[in-house]
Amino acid sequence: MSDWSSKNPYMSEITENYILNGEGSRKETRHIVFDLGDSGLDYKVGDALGVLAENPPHIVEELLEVQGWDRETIVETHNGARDLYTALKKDFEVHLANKKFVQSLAHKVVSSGMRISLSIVSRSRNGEEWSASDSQALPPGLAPNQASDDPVAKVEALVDDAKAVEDYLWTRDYIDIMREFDVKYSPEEFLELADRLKPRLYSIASSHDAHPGFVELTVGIVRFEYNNRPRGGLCTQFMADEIDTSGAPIGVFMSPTKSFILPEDKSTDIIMVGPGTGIAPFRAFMEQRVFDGGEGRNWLFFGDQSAKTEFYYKETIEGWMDSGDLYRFTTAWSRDQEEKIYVQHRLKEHGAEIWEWFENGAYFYICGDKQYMAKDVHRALISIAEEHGGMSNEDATHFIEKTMMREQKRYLRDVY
């Protein structure tokens, strides 16, 4: 077992970092390769790689500027004493604001010489509730319909509405909020409120047997702009922009899976559904199945917006098809025709054959978006069990959710 972990990451180097999309794509999806060097790190297909990112330099610089902090001030953090710049860059999540910070506005925002006094209770996002009791009267001369223009009233209205807080934080970071309310914090106050920087986990897109000494990822880079300032995914931008293939060290560790694994019997058929970057673990699965030389058939469902711009690993997939290692490859390009087609539609189209595979013991895997795609695929499987298995909705649901998923453990998901 390796000693490397999130608290003691191996400092790797990125050796390859290139865009998979075709010209004209609105997406930026990259193939990123890490050198495992002499780390002794090993992994199996289905595992995830933990990556330790840092905050974008421009965000840290803006934060120092808007608060007027001295970058060399020494502060205490969970990683020991640090200069403030390093603490903001490496130890805390400063690219997105949190709810605790919004709560703190109640004690910071002053209007017309009067401080807002709120009692706020917050809970976690799951089952979240907010309540607020207000002891703030409107400042003299401020009519009720002007309240929304007053900072005190703004904060009061914000913290009293859970949905408003979520919407507010969706489009703002700490710098936006500090500028909006003109609030100042000491470095110590701010670090008490900020969340610790957490590693990000990515499904591994390679087999270690096929790529000894390396681990590979398929990563969608998140970029957008708001309030005329560039934003994006913390770790994806860090890998794409700041590290790239510069040779700069980047901390990694393995996050093993116990459940998202290939069947022990190499003659077992498998069906893989991985649209978009969800293809990552199935590239690994296919590399492993080819390396192992088993007799099991492999059926891959893949899709994205367009075959011209999002056909990731096209040559590799076509090679597997030509060699017979990939028994069937079914695509769903949502924007290549007037009607949007997704993987769940393709599953239903091939429902009879999928049911035949299930009856013969095939494993079913899905990777990707948890909120929409995975739910749609799940409903499609129940529909297939009804239509082609001759089951009632209740029996079909039981078969998919209990028999296949829980008892036989041959319906496996890596969703996020």
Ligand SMILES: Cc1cc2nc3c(=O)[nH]c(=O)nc-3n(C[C@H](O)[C@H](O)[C@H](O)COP(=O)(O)OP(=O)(O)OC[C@H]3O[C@@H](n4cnc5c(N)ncnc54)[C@H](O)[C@@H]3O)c2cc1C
The other form holds:
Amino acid sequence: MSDWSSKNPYMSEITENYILNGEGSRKETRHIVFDLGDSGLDYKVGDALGVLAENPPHIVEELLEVQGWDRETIVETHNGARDLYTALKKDFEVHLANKKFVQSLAHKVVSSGMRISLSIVSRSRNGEEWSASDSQALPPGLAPNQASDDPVAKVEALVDDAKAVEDYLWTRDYIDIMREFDVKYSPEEFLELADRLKPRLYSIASSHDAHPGFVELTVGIVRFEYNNRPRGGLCTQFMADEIDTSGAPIGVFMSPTKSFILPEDKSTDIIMVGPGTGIAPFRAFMEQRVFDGGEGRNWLFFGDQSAKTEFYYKETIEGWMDSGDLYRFTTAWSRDQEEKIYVQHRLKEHGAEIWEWFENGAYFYICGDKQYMAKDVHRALISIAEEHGGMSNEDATHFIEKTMMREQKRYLRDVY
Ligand SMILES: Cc1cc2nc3c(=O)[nH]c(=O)nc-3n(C[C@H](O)[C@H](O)[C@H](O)COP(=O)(O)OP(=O)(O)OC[C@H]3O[C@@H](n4cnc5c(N)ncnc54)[C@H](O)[C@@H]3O)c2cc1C
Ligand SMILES: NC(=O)c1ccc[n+]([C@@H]2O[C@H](COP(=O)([O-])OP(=O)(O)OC[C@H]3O[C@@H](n4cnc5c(N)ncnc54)[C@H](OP(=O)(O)O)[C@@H]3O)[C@@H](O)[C@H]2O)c1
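With the form predicted on its own in hand, show me what the form predicted together with the named molecule looks like.
Below, the chain from earlier opens the complete complex, with every other chain and molecule after it.
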């Protein structure tokens, strides 16, 4: 056993880092391999890897410049005393602004009594563009009577409205806000407001038996752009842009699961539903089932935008089908035809057979998007129980949510 943790991560080297998408894809999904070296770290399929990233250097540089801070200034942080550059790079989340900071503006602009004119062009969550030069248009989150060139009035209108703050933050980072209101903070004041940098979790996409000494991930890189500046996710950009090219080590630790596990009995059938990056743990499950050599059948539902550009692990999957290790492989390519086809549509199409598998004791696993996909798949399972199990809606809901999920623990989810 090793005692690596989020507070004491193992500094691992990335040995492989490549894009899984085909040319012309709208996405950037990467396969990333970490060397566990002499760490003694172990894992089982279903576990997640914790990754500790850093802020992009260009954001830290721009922040120092906008505020006129000296990078060498020594500051106290939750990780001890460090120079300001290191604190901004490694200890706090400075790539996206938080609500506390917006609230602090009220005091800042009132105490400085400033007047500015708005000049930023921004985009709201629904993609609608707002420009200050258009006198009819308003920034997202501001009602007509709240629009003002007066920063005091603008901040007051903003801080009283939680939804407006959320919309405002969606398109702006600290640098945008500091420029917009021309406010200055001392390093200590700013670090008091900024969030501590948190590790991100990733479902492990490999079996340790199949890849001794390595751990592998399937990562969707988060990138977007506002006000002509490229933005994105802290950890995914770090793995894609900084670590990929520098060869520098990156802090990792294991986050074991107690529940998202394979059935103990290797003759039990399993159904796995993992669109997009949701495929990650099922690559690991398949590797483990092949390694263990049990009798249980494996059925994988996978999908993403297009077979041409998002068929992740195509050769590996085809190999499992050829060898008979994958009994069934069902795809849902959402954008390869006029109407959207999602995994839940495929589940319903195969409802009769899925119900047979359930009656035979099969486990059902789901991984990927929590907000929409997992809820729709849940509803599809209830309708399968109604249609093919001859149950009322109430009984079907009870069967899926209580019997399968809570009592028998054979409907298992890894959703985010
Ligand atoms: C148990 C678990 C397993 C997971 N497994 C995986 C996995 O296998 N693969 C994987 O890729 N991810 C996985 N995730 C998600 C992962 O942990 C991170 O949340 C994800 O990679 C984003 O992290 P980040 O640091 O790059 O982005 P962050 O810096 O955390 O930023 C993400 C935030 O950016 C904001 N944002 C996103 N798009 C926009 C936009 N267009 N405009 C404005 N703001 C925007 C949103 O507020 C969003 O919450 C998993 C999560 C959990 C909890
Ligand atoms: N919590 C976080 O910080 C975080 C960070 C990054 C990603 N995520 C989540 O992780 C998910 C995985 O991203 P990903 O790029 O791998 O895949 P994804 O965006 O989930 O897309 C995978 C497939 O699912 C389809 N889909 C969209 N809505 C669906 C629905 N309601 N039901 C079923 N399928 C649906 C997509 O189709 P279309 O695109 O054609 O509609 C696509 O074909 C994202 O959706 C995101 O919500 C969370």
